[in-house]
Every structure is written in structure tokens, then in C-alpha cells.
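Form predicted on its own, single chain, as C-alpha cells, below.
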Amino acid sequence: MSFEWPWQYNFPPFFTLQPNVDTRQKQLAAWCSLALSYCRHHKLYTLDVMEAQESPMFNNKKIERKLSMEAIQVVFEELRKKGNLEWLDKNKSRCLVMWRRPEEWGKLIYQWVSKNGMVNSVFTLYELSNGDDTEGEEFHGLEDWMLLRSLQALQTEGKAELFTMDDGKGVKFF
């Protein structure tokens, strides 16, 4: 299944930050939505800012337009304010993209656990993200850092407990 671009993506002014405050807010909302949808479609969790500028996400070769580095930083800052992005370094050159926040992943995982009658069961983190039982689930293949944060969110809600085993981390659901 190919990624479906929003209509604005083929509209050249979309690639220039607009001076009018109202227009700019709508434009930033559209860019944030596009960035999260693109990352979700391609299952991207980390981005390098320099590479992002050359990726199709911010570079439409068909109309020969690309978003400037300054504008990409503005979009990323907006995503950070919304809780969908976290910087990995002080230079703001690499970031974690959370197209679904840890609490949302935790909810999905817990729904799967409940639906399959696995409350009070113990899993390794590997089994949850890469096991045969989770094949076809949205959280299958979830990166370790996001899985861990999701389970920590469930632990805060009292629905799970993380623990360390000889060969890594495990979790028990309640």
C-alpha cells in the first residue's frame, strides 16, 4: 500500500512558511499531520534532521519544492510541543518521533492482552514486540524504547509490572 499524500503536498506555497498567523497555524497543523502520517506509514521512529530534508516527506521532486531547514525545525518544534517528538541530542539533529504516544501504545497492548485472555500472564519484551502471537498486531515490531515506555505507562496505571530477568526484561499484566 502506497502512502497517500495530502492535497497541499502538490501546492508549491505549502513549502514556504506563511507570514499570516492564521494561515501559518493551519499550515503547521497540516505539516505535523503529514509528518506523523508519513512516519506511521513507513514505521519510522527516529529521524535525522539533515536526512529528513532530502526525504520525500519534506522534498517534493515532482514540483521541485522542499521545506527549508528552518521550516523543518519549526514543524519539529510544533510536534515536540504536542508530545509527538523528543530530541536525542542538544544540537537537535536527531529525534524520536512518536506518531502514537506511549500511553496509546500501552492501551493497544493491554487491549490485546485482555482480548486474548492473557491477564496475569508473563511475557518477555521480545515476545510482545516480535513473537508469533503478536504477528499482525499494530505493536508487532515496535522499537524497544517505545515498547518500554508503553509498558511503563501501563505500570503507572497499575495494569502491568516490569521486571528484570536473566535474559532481559519481562512484564506481567494485571
Given for the second form:
Amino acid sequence: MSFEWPWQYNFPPFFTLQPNVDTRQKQLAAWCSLALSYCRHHKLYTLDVMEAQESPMFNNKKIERKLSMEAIQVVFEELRKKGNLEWLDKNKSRCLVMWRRPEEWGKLIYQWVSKNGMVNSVFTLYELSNGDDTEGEEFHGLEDWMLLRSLQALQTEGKAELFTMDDGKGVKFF
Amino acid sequence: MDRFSWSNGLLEINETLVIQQRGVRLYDGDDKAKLDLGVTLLSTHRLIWRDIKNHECCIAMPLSQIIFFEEQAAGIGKSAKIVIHLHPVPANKEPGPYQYSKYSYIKLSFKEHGQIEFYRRLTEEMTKKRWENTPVSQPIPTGTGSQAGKTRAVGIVGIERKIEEKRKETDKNISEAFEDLSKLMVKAKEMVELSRSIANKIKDKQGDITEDETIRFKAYLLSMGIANPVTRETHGSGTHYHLQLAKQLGDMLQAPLELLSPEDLVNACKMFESLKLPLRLRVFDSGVMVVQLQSHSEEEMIASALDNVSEKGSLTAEEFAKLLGLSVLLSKERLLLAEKMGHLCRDDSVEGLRFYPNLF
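Return the form predicted in complex with its partner chain of this protein as a structure block, the form predicted on its own having already been given.
Following is the full complex, with the preceding chain placed first.
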């Protein structure tokens, strides 16, 4: 299924950072939403800012408009404030994009676990993200760092416990 | 790159360092300059570049050389750049690394980033133009490190040259200002200062001014509303005069106006309300002043701007001006006002500034 662009994507002013504060707020909200859905659709978990500027996400070749670097940084800062983005370096050239936050992933994983009556079972991390049983689940193929954070979130809620084994990490659900 | 001159890199008195950035490579137009990586420094007066390895190799260019500048985003394997467009080489430019260049722009390539902050500071300095307040009137002489700072134009020659330059500039100001009434209002303050300084010059009779020139100057002043170069007795004290003027303006705004001093015109306009005339002086955020009919309420203006823009899909200030038969200046102010009220939004691109209905 191809990505569905929001109406703003074909509206030239969308690519100019609006000086009117109220208009800007709505604009940024739309950009944040677009960025997150785009990453979700393409299962992107990390972004390189330079590459992002040239990618269709911020560059609409059809109307010949693209977001300036300055505007991209403003959008990313919004995402960061909302907890959907984390910088990987001081120079702000690469970032993690959490189109679903760790808590939300944790909830999905736990739902699957309890639905299948597997509470109190033990899993390796690999089994969860790549096992045959989880194929078809949204969290299948989840990158390690995100899976770990999600389970840590569950751990904080007392719904799971992480531990280390010989050949990797494992988790027990309560 | 032929706008640069060799420099010892030392700052003048009154010149302050604003920002410096390592890891910058210079480009002559699109070509890499025959220089290595260096540090680029921005001061209140100049753009300076120094070779990182060889500190003797240092060049500078006055900020007044800059027409405008823009960012060039980074690409794959390419660092972000700032492209700076320059005025032609001045005749008295001191020698530099390039005798001649076919380009009228240079680029700063930021290999170690820092371009966002540099661009911001450069924008600030080019807006403030602090070098105009504290001029360094002579270019820095080459190489000799012993001069720790002051090299100003010395002697009568420098002073005379400055006076002559100022006179030429003010002559230009006078003829430009009288072309257009709205431009006239903007230049009001400048013009009044100017006429006062000319009046003083006449009073002091500075050397070169002949009898004939004196008469010509007085004619200038008369046409600007200052009959006696030293006082304004013959025109009567302000208020009464302005009152009369305001009444007249109320009647004859359509007819071509006789030449008035901008100051008088503005003062007269301020009296519209108290005289119960159907005209108002309106000042926009940008400082632009216009005279408009009282019936011209703000809401009406904005609503009509929105209608026009919606009908055409989008409009630039120029297109809007043509549509309404207004000056570009005025039409831009209306569009900006409508944007401020949230009815319009902007599309700013290489194609120009365009306004759309605010669909957000």
C-alpha cells in the first residue's frame, strides 16, 4: 500500500515556516504527524538529517518545494519535545524516530503475550522480534534498541522483568 | 574573490569580533579558491579569513561589499555553504590574493558545521550595519604587524572628501524623495535633518560656497518649506500653519500638491481627526505611513484582501497591486496585515513571496 500524503503536502505554504504564531502551530502539528506516519509506513527508526531533507518526506518535487534545514530542525525539536525523537549526536545530524513510543510498544507486546496466555513465560528478545510466533504482529521486526526500551517501560510498570542470559537478553512477563 | 585584500587580521579600534568559525573553505564563485582550509571571522566591520596552518596568510573584506547572501543546504558529500553576493570591486581596493575574478559572489563552505549560527550573526550585522557608525576610513595596510590599530584618513583631504561625498549623496536623496509622495513621507526625518545641515553650512559659509551657490541653496530650502535658512519666522509658528494645511489637504488630495516639507505634511495629517476631516493618518508596523479615508476600516481591507487572494488562488504583492491599482508598498502592507490576522499564509521560495488563503 503506498503512502497517503496529507492535503498539506501539496499546499506550497506548508513548506515555508509561517511567521504567524497560530498558523505556525497548526503547520508544525501537521509536519510532526506527517513525519511520524511516513517513518511508520516505511518502518524507519533512524534518520540522517541531510538525507531527510532530500527525501520525499520533506521534499515535494512535484510542486518544487522543500523544507529548509532551519524548518526541519524546528519540526524535529517539536518531535523531541513530544517524546517522539531522540538525537544520537551533539551535532544533531542523526536521530532516533519513535513513531510509536516505548510505552506504546510495550503495551502492544504485553497485549499479545496475555492474549496468547503466555504470561509467566520467558522469551528471548530475539524470539519476540523475530520469532515465527510473532510474525504478523506489528512489533515483529522491531529494532533491538526499541524493543529493549519497550520492555524496560513494561519493567517499570511491573509487568515484565529483563535479565541477561549466556547468549543474550531475555524477558519474563507477569 | 577579488574583493578581498591582504590583512594582518588585527581588529581596529571600535571594531568588535562577532563570531568565528573553523574549518571554512572559500570558493571563488563556484570554483574552490586556491587557498586551504581556514578560520573565518566576522567582525562588526569586516569578513576576515585566515589560513589555519599558515597564520601569515590572512585576508579581509569590508561588510559594505556585501549585497546579499543566502544559505546553500548541504548535500551528499557536500558541506553546507553560505553564498555571498558582492558589489563590484572598489577602485581603491588594496591588493589581495586575487587580481581579478569573473564571479561577483563567493561561497563559504562549512566543513565543520557552524553555518546556522554564522548565518544568523551575519544577518544581524548586515541589518545593524554597525560599521557605518564607527567607520574605518582607510583599508588596513598590508602585512606590517606593528600597526596595532588606528589608521584613519588623516588631514584636510580626508575631511574634504567626506564632505563632498555627503553632498553628492544628499543631492541624490533630494531628487529621489520628491518622486513619490509615500516615499517622501518615509524620508521625512532624513530630509529635515538635511535641510538643517545645509542651512547651517550657509550660515557658517564654509570656504567653497559661492554667492551663486548660496542663492541656489536658498531656493532649495524655500521649496522645502524653510524660507529663512536660519529660522522659520516667515512661515508662522507651527500650529496655525499646519491647521491651514490640513484643511487644504482635506479638500485637494486629488490635485497635485505643491512641494511641502515632509515634516509639515506629516504634522498636518496628524490633525485630521481633531479637524473632523474624513481622512486618517495610518502607521503600519513597518513604519510606513499612509493617508486613507476614514471609511476604510481594517476589517473591510482584510476581507477584501482575502477575497482577492482566494479568487486567484494565490497572489504576490505585485499582482495584488496591479489588481487593485495600488502601490506595491501599500498592497504588501495589506497582505501582511491579513497574514497577521491569520487570514492568509505565505509561500516563500526562489520564485518569490506569494500569499495564499490560510487553509491550515
